[in-house]
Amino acid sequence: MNHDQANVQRFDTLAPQWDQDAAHVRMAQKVARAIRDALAPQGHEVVLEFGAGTGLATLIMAPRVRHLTALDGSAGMLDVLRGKCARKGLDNVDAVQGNVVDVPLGHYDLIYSALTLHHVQDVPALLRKLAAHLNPGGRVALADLDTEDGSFHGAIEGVAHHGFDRGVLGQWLRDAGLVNVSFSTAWTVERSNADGSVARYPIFLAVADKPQAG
């Protein structure tokens, strides 16, 4: 089983219970609101979310944009997302199954993801592709873990990176042709260790722009 297959199999299995973890849902919603506030959509934007999962971020962003393509490799996750959109009456969301590196994309005003990059093996290649599918003046927002020791996920197959160094990721974004790269901390996950200590895992939010044409 390759890396991508391991991710799809895991998330298909987890999909029915994914939203039952209150701490996970709270984290996803906090990060999604940070993304929404950073991108500040005005209602006319065409948007791509990759790694959409069960739509925890989708439901926060979709009411603020014209159209949102929610891309994920897991059919099980997308089934949950579609059900949520139907119940909420969100008819501006298209749920698309596929790997973001391989699926043909349109052109977008905004592209974002929450805690998906660490599943992508070749992040610089992905960033180049995303930049190519941004409209001039478009923006990208990517949230994921700061570099950590591997304890956040443990021995889970399909995790390609134990977080990211902000300086390195920032350079990858600039190498992809993006400008005005900035970082903030969207949320910090706190977990209790067996010895009573608390482990803290900051989640960064990287925002960058595609230059205007001409």
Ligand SMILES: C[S@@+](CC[C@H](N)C(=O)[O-])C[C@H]1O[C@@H](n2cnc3c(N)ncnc32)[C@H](O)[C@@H]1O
Second form
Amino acid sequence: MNHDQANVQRFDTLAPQWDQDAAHVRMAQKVARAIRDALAPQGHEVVLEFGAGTGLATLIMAPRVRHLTALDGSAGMLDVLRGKCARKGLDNVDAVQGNVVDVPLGHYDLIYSALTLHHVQDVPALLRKLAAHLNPGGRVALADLDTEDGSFHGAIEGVAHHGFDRGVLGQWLRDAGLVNVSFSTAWTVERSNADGSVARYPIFLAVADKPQAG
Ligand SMILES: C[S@@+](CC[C@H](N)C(=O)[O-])C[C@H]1O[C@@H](n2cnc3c(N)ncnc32)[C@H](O)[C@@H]1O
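Moving on from the form predicted alone, please list the structure of the form predicted together with the named molecule.
After this comes the whole thing, all chains and molecules, with the earlier chain placed first.
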């Protein structure tokens, strides 16, 4: 089984319980609100979310934009997302199954993602692809873990990066042709260790713009 197949299988298995973890839901919602506040959508935007999962961020962003494509590799996660959108009456969301690395994309005013970049092996190549599918003046917002020691996930197949260095990711965004790169801390996960100490895992939010044409 390759890296991407391992991810699909893992998230298909996790999907029915994903929203039962209160700490996880809280983290996803905090990060999603930080993304929404940073992108400040006005209501006319056509948007791509990749790694949409069960839609914890989708439900926060969709009411604020014109159309949102919720892309995910896992059919199981998307089944949960579709059910939630139907119950909320969100008819501007299309749930699409596919790998963001190789699926054909449209063109978007905003592209965002939460806690998914660490599953992608060739991040610079993905950033070039995302930049090519942003409209001029469009914006990208990417949230993920700062560099960590591997303890966040433990030994799990399908995790390609133990977080990211902000300086390195910022340079990758600029190399992809994006400008106005900025970073903030969207949320910090805190976990109690067996010895009573607390492990902290900050989650960055990187925002960048595609230059206006001309
Ligand atoms: C850690 S979960 C985060 C889900 C959601 N963003 C959240 O915060 O609850 C990562 C999600 O990304 C999806 N994923 C991982 N790699 C992907 C890829 N290359 N293309 C599309 N989706 C991917 C997984 O199926 C999973 O739903």
